[in-house]
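Single chain ahead, written as structure tokens, the form predicted alone.
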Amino acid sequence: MEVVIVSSEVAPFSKTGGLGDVTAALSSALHRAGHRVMTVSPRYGVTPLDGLKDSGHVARAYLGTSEQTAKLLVHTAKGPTHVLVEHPMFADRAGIYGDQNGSFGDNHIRFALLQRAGLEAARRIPVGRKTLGESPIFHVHDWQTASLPVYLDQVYRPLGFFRDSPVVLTLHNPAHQGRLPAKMFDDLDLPQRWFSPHGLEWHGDLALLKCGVLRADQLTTVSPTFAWEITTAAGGFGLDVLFRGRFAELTGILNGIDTTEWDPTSDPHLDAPFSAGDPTGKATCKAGLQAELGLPMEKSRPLVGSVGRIDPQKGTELLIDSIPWLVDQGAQVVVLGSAHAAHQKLEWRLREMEDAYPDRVRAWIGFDERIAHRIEAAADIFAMPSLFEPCGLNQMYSMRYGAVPVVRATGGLADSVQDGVTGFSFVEPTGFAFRGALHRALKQFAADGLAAMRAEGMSRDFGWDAVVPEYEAVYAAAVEGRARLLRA
């Protein structure tokens, strides 16, 4: 198959969370399986320039009030062909989606340019020695690229390009929908007929994700449980009626993780290697992190770790409210993460906890890949009390690194953590329920009862190669669906 992954993030070129990891790992796994794969993402100001070369091709589109021209750069390393879209709207910004003042006001224009560039790259840039031809599969991700089916129908198919190409839309987090004032539709270089209930309009607003939900040939979410949750009024973020209408084309596929990057037997960030068969190095990792962060090096004290975005969705308030209780239970708590501008109060509260319990709590505000690995390796217990979680990756990292996860039974957390076997889970999104699950974990730690659970979690295979056949089946269904549509 020929697959073009168009996404606002592809690691290591860009990453704010799981999206960048997923698109990078999936593209590599598809490449290993023998498919011809291209990714297209922006070249942001934070993107490293190593290995990037000018392809000699550009993408042009009239967006906003003027024609925009973007260079198409190509990353030359082995593996999938990575195309980076270079334009001042991406490269001259300090952030990816926004800065300390909030989201950028022209994000709809920026990501419209990305989608136009993705289509142009598929036409012009070779993968290996030749281009992808006239019928690649376009795999788009979240609201930032969900309008690509519209640009296919409006700009390319009338000219005879990509007539047979289907589109697969993956919903990583449909809480973010690209819902904007209607007047911003005028910036997208589309005829007014596309601002309609069958296009980009939703209750009078511009709705970029909704359009993709209706017009993609196949939909996927990042876990089976989340695929069901979004069809409910409680879990559909206002789009549940659309998800129910497309349930036949909706597939939940649990994300994998990069088991090369996340491997405690060879991780360069760790003080000692360890494995399920020989876990002795984990104690060295715990002592090393405690020393680095200035915490008492007490082997017998449980270390509770948390890595991820500081955000109400992630249950950060449940965690913060539970820290005094955890300290009272004798635990150390280490939290790594950062918040968007709207949630910086949560960062302040974490710092307050660190000040209140200087020998028990550390709050590392910001993101540091090295520290993330070290927390996963050092922690006895990993806290992930998300209010909702489409998939989640950190619970898989924690199991691979022998940190027993305590999670809310939602989305991918419910699909990946087996209560009482590989971790502990709770249902109600309350501090009381969360602390109940933590209490079970701490009780097992005190009784030296986590060893078997830790070994079971470390033995689970969350690699991407096992996931590829599920995406191949979705791609095949998309190709067949597009063919049926053309025959009709």
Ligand code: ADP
Second form
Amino acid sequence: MEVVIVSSEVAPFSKTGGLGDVTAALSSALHRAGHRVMTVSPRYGVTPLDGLKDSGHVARAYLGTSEQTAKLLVHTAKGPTHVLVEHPMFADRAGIYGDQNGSFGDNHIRFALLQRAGLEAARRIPVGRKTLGESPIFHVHDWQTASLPVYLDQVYRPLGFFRDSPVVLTLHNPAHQGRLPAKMFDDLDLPQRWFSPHGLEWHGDLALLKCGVLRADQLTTVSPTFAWEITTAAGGFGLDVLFRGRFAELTGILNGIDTTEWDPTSDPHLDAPFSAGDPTGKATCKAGLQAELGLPMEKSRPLVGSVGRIDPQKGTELLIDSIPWLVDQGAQVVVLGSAHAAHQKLEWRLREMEDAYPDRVRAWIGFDERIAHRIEAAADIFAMPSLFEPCGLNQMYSMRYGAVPVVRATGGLADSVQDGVTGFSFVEPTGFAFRGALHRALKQFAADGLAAMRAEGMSRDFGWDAVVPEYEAVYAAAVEGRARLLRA
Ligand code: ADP
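Structure of the form predicted in complex with ligand ADP (previous: the form predicted alone):
Next comes the full complex, this chain leading.
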């Protein structure tokens, strides 16, 4: 198959969360399986420049008030062909989606340019020795690229390109929908007819994700449980009626993890390697993190770790509210994360916890891959009390690193953590229920240091190669669906 992944994040070029990890790992896994794969993502200010070279091709689109020209760069390495879209709207900004003042006001224009560039790259840039054929599969992700079906229909198909190309839209986090004031539609240089319920309009607003939910040939989301949850009024973020309507084309596929980057036997960030068969190095990792953070190096004290965005979605409030109780139960707590401008108050509350319990609590505010790896390796228990969680990656990293996860049974957490076997889960989104699950974990820690559960979690395979056949099936269904549509 020929697959063009168009995404606002592809690691290591850009990443703010799971999206960047997933597009990178999926493209590599598809490439390993023998498919011809291109990714197209922006070259942001934060993108490392090593290995990028000018392809000599550009993408042009009239957006906002003038014609924009983006250079198409390619990354020279083995594996999938990575195309990076170079334009000052991406490169000359401090952040990916926003800065300390909030989201950028022209994100709809920036990502329209990305989508136009994605289509142009698919026509022009070789994958291996030659360019892709007439009908690659376009795989788009979240609201930023969800309107690509419109650009196919409006700009490319009338010229005879990509007539048979289907679009697959993956929903990583439908809480973010690119729902914007109607007047922003005018910046997209599309005929007015696209501002309709069948296109980009939803209750009078410009609605970028909603457009893809209606117009993509197949939809996927990142876990089977979440696929069902979004069809309910409680879990559908206001789009549940549309998800119900497309249930036949909606598949939940649990994300894999990058088992090379997240491998406790060879992780360069750790003080000692360890494995399911020989877990002794984990104690060295725990002592190393305690030393680095200036916490007492107490071996027998349970260390509870947390890594992730500081955000109501992640249940950060439940975690913060439970810290005094955890301290009272004898635990050390280490939290790594950073918040969007809107949730800065949660960062302050975490810092207050650190001040209140200097021997027990550390709040590392910021984004730091190295510390993330070191926390997973050091922690005995990993806390992830998300209110909703499309998939979640950290619970899988923690199982691989022998940190027994305590999770809320929602979305991908429900699909990846087996209560009482590889971790502990709770259902009600309350501190009482969360502490009940933590209590069970602490009890087990006191009994056997969580050795048996740790071994169970570490033996699970969360790699991507097993996931590829599921995406292949969705791609095949998308090709078939498009063909059926054209026959009709
Ligand atoms: P989401 O995509 O909702 O943010 P996921 O659990 O799917 O959550 O993925 C988050 C990814 O980002 C993981 O790889 C996680 O380790 C990483 N991450 C999140 N916050 C931080 C941080 N502050 N420092 C380092 N890594 C982080």
